[in-house]
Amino acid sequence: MKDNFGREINYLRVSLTDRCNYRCSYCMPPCGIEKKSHNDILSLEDIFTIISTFAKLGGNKVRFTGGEPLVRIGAASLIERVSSELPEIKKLCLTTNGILLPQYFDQLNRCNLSSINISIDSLDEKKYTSITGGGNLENALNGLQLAKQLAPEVKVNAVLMRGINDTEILSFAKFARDNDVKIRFIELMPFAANSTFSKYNILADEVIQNNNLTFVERINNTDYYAFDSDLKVGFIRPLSHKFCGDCNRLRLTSDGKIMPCLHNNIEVDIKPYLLNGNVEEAIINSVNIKPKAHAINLGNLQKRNMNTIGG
């Protein structure tokens, strides 16, 4: 599928839920969430829906979050129905903050994950413990240690924060490198129900700077800088160099919403598409109403917390 811009979409993040385990303050809303009952969020076998239509219109990759997405009883087993169902999806992935991986390790190793995404924004423990509202870090790591042996590819994220993590850039790189993991600061960004980026907002050249870094590579949409040889970290930097123009996803929310731009508040509400059997023409309806860019530098902020979207 193409866009109107030439973009090829083939790319779908779902979020499962958006409960989670953790309340990290650039995440869930200081008021906590609203609990939405059974009929607001979509059915496992609505999802499984979606994803196979969507495959059919030529999408090969799809990302499972959350919230935390295992939070989600029978999480695993859509993603074990998704990976032994459909071929066409080459790539499937989660992200997750890794403490439920011990308990659903054994489902999850039969569903020949390509990548795993594990959030840790922090390596010092009180420092973790803080921003994720009570999590502990080495249940985190130790999650980490399994993700190695359910995913070829594991990389570990970390939102950058001012005067939170941006002084542990260089105990990341080594940590990656002891670990053989890609680590990835992603820059702050604002929503509207949120103030968190107005405290801890900092952007990535201010700390590739202050770090002296070199540029290495670009992965996607990932630039890696290096102290030296084997000290590599990655920056995806959606504010001071935004890649819109490389987008080939769309996202699915666990109440039923396709968002064609994580900072874009157009929405397709594809319960009335269930309900008519015609997915489909959602999905290319999304695709059509994708914009060329979001448009934060002109105020224009997502109305929804991060929680919501799934990232």
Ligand code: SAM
Second form
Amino acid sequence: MKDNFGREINYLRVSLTDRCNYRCSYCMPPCGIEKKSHNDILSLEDIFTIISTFAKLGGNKVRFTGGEPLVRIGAASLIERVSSELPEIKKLCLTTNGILLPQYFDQLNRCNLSSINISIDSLDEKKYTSITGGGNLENALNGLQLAKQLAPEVKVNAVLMRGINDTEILSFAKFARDNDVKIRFIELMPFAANSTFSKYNILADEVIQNNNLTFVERINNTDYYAFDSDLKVGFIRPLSHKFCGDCNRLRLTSDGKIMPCLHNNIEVDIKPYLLNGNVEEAIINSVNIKPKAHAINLGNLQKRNMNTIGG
Ligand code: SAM
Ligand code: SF4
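Could the form predicted in complex with the ligand be given as well, to go with the form predicted on its own?
Below: every chain and molecule of the assembly, starting with the one above.
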């Protein structure tokens, strides 16, 4: 499917839940989240229908995310179903904090996952616990080792935060080399209802300069920089180097909205289309209203928190 700006839209990010076993301050509201009723969220059957329709329309990549996708009962079964019944989906990916990977390892091992992203914002135990609101670094590192057995490509995501992990760039580069994974720092993004941004905002360029890093290559939306040939870190820079021109994705929220852009408040409610059996139309409409680019620099911020969208 082509959008109005000539971009091929073939990638769906599916948020299975807005719930999480962590409370990362940049992602969740400080007051916690209201539990949604069963009727407010899409059933796993509905989600499968939407993914299969997306595949019929030419989609070939799906990423399951959340909240924490694995806290949703049945998440691994849905992933397994997509893997076995939708051969059009060539890239099946998961973004997780890694904590529940031991519990679902056997089932996920049957899913032929192409890629797993694991969020680990600090390699310092205390900082990790503080950022995640009580998480345990050792459990996340254990999850990372399991992820390496589950998928050929594993990437560690860290949200870049001033005074928190901007001094850990070299440690992360060594960690990535020693564990044979990629590490990517994501610029902290502002959301309307979240004040973390003003406290911790730092652009990747400052970190690149401070560490004297040299540009190596761009892979998809990530720019990789190096200390030397075997010490590399990636940066995803939605704020300082926006990559909207290459955007190929739609997002599906767990409460049944298709979001054509992470930083735009337009969304298409897919529930009526599910009821009248016309999911195809909802997807095509969403592609047709996909904005050219985000406008965070003009102060146009997303009203939802990240846990309700899926990263
Ligand atoms: N629970 C899973 C996890 O933490 O990986 C998946 C969901 S989480 C919302 C997906 C990604 O979004 C994570 O890598 C997280 O760090 C990132 N994220 C959340 N809030 C963010 C923000 N304000 N700015 C940049 N990245 C953010
Ligand atoms: Fe949970 Fe992931 Fe958000 Fe952290 S970033 S609160 S682990 S959904």
